[in-house]
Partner chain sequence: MKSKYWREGEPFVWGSGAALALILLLILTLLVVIFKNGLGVFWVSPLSHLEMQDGSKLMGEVVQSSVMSMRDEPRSQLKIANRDLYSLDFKWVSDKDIKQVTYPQDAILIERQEYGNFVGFLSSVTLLNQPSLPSGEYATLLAGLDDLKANMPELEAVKSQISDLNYRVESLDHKLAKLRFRGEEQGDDFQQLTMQKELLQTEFQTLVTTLNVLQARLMQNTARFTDASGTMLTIPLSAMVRVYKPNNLSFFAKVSLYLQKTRELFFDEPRESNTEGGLFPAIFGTVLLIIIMAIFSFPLGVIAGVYLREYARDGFMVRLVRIAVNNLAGIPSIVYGIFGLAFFIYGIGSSIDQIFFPAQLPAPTFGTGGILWASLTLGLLTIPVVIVSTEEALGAIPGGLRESSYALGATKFQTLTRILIPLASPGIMTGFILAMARAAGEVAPLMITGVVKLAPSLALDGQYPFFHLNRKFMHLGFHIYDIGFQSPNVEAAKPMVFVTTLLLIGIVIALASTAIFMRNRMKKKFAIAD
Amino acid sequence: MNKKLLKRNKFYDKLAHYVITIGGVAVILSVVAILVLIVRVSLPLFQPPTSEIVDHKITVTEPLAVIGLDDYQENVFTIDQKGVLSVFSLQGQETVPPVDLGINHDAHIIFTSRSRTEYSLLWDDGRLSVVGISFRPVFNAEGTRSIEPQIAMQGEYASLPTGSPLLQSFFATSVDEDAPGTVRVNLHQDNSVSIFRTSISESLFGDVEETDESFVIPAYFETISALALSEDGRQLYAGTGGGTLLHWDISAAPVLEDTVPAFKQPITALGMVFGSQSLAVGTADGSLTTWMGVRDSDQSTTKKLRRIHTLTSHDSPVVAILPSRRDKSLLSWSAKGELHLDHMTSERNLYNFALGSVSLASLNDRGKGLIALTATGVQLLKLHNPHPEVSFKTLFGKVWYENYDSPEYAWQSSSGSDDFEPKFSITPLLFGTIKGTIYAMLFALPLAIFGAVYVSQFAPPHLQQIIKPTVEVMASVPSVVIGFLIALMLAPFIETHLVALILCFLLVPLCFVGFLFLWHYGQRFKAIHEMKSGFEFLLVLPVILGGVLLSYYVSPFVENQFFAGNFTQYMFENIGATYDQRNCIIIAFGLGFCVIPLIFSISEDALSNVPSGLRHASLALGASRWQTAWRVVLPSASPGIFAGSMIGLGRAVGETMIILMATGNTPIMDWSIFNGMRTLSANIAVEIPEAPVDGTLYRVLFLCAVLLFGMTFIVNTGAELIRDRLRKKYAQY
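In the form predicted alone, the chain whose sequence appeared above, alone:
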């Protein structure tokens, strides 16, 4: 042999060995790097919150009624009990001169409440002052930023002319453009509640009119120990010393909507969770719960208070509850000074601080700073908790969300209001991924495998050369084209011919079985008996086409006779099933079209590679071609067929565009083939363009990618193990 040629071939072999090895290792490292990246982005969702004590030089000399921190954590504001408002930088210097909110009256503040950025100050002489406090950044000509306080007196309300002295007073401003106005609610020493409402209306001629109304709620037989007013001034809640919760609708004349004997302990504190849909309740035994109006049934129009969430309890009576202005978190503290920050929806206890005797506390509006007034002075903490609404329960379990009648698996990442409660349940997405894959595989597997059996075992060679390349070309069709066609053409067609499609699954098999009987009977005729092997499909195709046409022409009669002329309406009225135009039937056809070429090609190769000696031996022993294919060829080729099926399964799991265009992307958990779904891959494609970087939604989407990666890895690993066992069982020697 030519030594130069041999040497050159060895060199090429070695080069190919290194190239293939390096390429394989590079692929493995790339996959591992992708996994590390997506895991690294999603891990902060499960990291515990942290806090940091902030040094400052702020000292307090007068008893305070209000203490607060700006969003930039650079300024602290206080209102003392004499009504003097002061703003300090964290270096202890006043940024603006003190403002006397009492207008030099010899009075003291006895109660404060907050609604949005407004603070209501109740004086011991019965007056109510409403002051708005906010901060905004200001840039000078040199580009230096400073934080400027904005202080505005929103209103001054005179003391009540008659009635028992006041204990508490709340103020709310309606944000409804159709019914603007203000509401003041007062709790008197005699246990009665008075309501004063000012409504602003505009006449047809543009005149603005103010209407004043006042109502009195008689004293309840149990002492009212706490009140809470919704931010729109329409709902009023009270807690009593006997543990009873009371709810009034005060949008017009007060109507007692609900009376709930909720606790055996006195209710000591109430607070409206951000959005005013849920009520937080603290009791004398330290328990902290949230309540919400829930309908008793689907037909009911009224809502009754029910306990929804149970948060971490205190070790002593709850003194106060303050809602976060950013999310569904609640700041509460007890008589012993134990301060908690809990998130309502996730029921996570975010922080526990033992600060001693806490008299006042507040979160800034961004929820990143906490300030508290204790016996030792002002305590200031910087909080880092970017994902309070995430827990294993909110991601994978049922959660009772606001305005829901029961706990649900729900995905809803955004809404039109700031007080929206994010819903990040991944369970509907996992369910949708599995559901769509199952229906697609039910459609694709029989067609692909039986097609491969026919082409490899029955079709003549020249027919094989036509069919196999044609099917493999199907794999090159872009999925976006398939999604476009099935969404705009197939979905409307099936919607109008749904009964015909269902009849096809019944009549086409019946026609085929009838054809088999006729075929068996026709073997006695010479023309049929001598038909060339492999061309039987020429007779089967008209039979299948006839079954389809029969289904099409019979469907109007069946729909009129058995389903009152409207099958979808009949399903809804009798079994409660709805029909969506974008549903799993469409997905089965669309994904099946993508998956069939892969399964067919790999299965056909596996079947064709079964040693011919096995087939010939089976035929020589008297087995028919079908018996040989079923009992000999299929078991021998089962490892390859299984591998092809798993590759097709992975293709279906990861498909995005067809799901995105043809399902409606509804994250519901329903096995009905007439409904759509949302898969993990489609959810990532839909949500990621609008997800703020490093935000909760952003990281949850990366967690979806981790789960998708894990599902694919588990399926492929399991498939490889099964394939290896099949290969050993049916190995040919």
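Positions refer to the first chain, counted from 1. Here, rigid core means the biggest group of C-alpha atoms that superpose within 1.5 Å across both forms. Predicted model only: the values in this text are computed from it and were never measured. What changes on going to the form predicted in complex with the partner chain:
Once the cores line up, the CA of residue 633 ends up 2 angstroms or more apart between these two forms. After superposing the rigid core, the C-alpha of residue 89 moves by less than 2 Å between these two forms. The Cα shift for residue 460 between these two forms, taken after rigid core superposition, is 2 angstroms or larger.
Having seen the form predicted alone, please provide the structure of the form predicted in complex with the partner chain.
Here we give the lone chain, stripped of any partners or molecules.
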């Protein structure tokens, strides 16, 4: 034979061997890569925050009142106690000439506070200056970026003519378009608090009118050690040396809303959490807690301050608490120089720096840079904590969110406002997934398995060959079609015919049993007795239809007679159950229709594959056809049936379109069959188009995908393993 040809053949064979092997392995590897990738995307959620020290050449000579950092971490600004504002680059050069904010050059700043981008500076002569400091990127003709400080004097307030000297002073501007204005709150040495409010109102003719009001809150019997003013200037909180928290509503004349004997130790620091819904409280023993107004019962309209979150304690009295301007994080430091960054919702202690002593510290607005003035000089840190709001507890546990009356599992990923507290609880989604699956399986399993038993055991062979392919073809009906039909056709129908549906569950079995008795009786007649078996399902069909029609026509009468003409109304009034149009009944139908062909097909295969010898032996021993099917064939086929059920379950867990279309997609936790839910899969489909890449929501959605993957993986692998075991067990037959 031609040697060349042989050689060529051998070469091709080798080549094919390698190509196919490489191809095959690559396909299989890429499949593993799917899991790896989605896990990798969601993994950063759980990575601990990191920080890195930034080198700089900034030196501070004067004692400072304010220190801050811009969003790009390129500029540091300071206000010294004489009121000179300087902006430095990281190389220590002043980027703009220093600005002297003071008028009286002998005065010193004794207290500062911040609201949004405004710093209010209280001078020792009783004056108050308000200065807005922000930074803005500027692009020059070459397209290089530089950061330009924007410094604006917002107001200069003269010292108060009367009253005892000031200790602290706060300033807030209302950004509410309906009620613009400014508020200034002062704490006096005699422990009283004075409030000055300027409201700007516009008359019909466009005249702008300013009205000034002032109030005095008389001295409380305990020393007020800390004050906090909400950003809109409407809520005032105070902490006392006796550990009492006070809350006034100062939107009009001050009203003392709440007096809470909160601590045994003196309160040493207060701060409003971003969004001004929650109050952070630090005490002399170093504890750090957040408080929020909560309604004590469903009916009450007043809110009482309650302790919501307990954050990691300091080792010594808390000196100051500063909110992050990006999320619900809090920067706090203690007398011994421990600097903490904690996230309120997740109660995570993100950073814990021991800096010896801290006199001033600040986060930049993006929350990615931290600057602190310590005994050794200025410390500059770059922070990397992209997902502070996520912890195991916020993902799976109950969390007490702002504006909630109690801790809850909640999913609400976004809202219109910046200061919104995102709620990423996966529990309601898992719950919804399980709920939908269970109801669907309750509907699908009996139908599919008994249907398969009938087809394989009792139906004549030529019918088997028609019915099985028919059902199998149904497995390929797109879920979007099923979703559309059940959501737009079935759901409105069932809403108006709910009683008929419930009656069906009663009347159809009744009709069926009645029919069985009749049939039993009919056995005496020769014609019926000798009828060929195998077509029972065709005879039953009219009986079922009859039961359905009967329920349909009887239901208005029943509804009028027993449920005052409207069942859903009756149900709501008597059991308090609400009825959604798109609910679990609909889902059970839809998902059930989707998985019945799968379970049916696999079960039927398993039942048909039972060796016919077993069947014949059983029948020969005198067992009836049902006894044979139930006690002999079904047990032998049970591994296959079980596997089919598991595969159906896996499909129901992951089904997206049906759920998306036929439920309200509300993430509630409620077993009621008359309500909808939101599942993991639908959640991904709903939220991912809006999720910014690599944001927390994006990663949490990938985590949902991992969970979904995990659930189906466990179910499928479990099915495989149990099938193996059962197979061995029944191998003896």
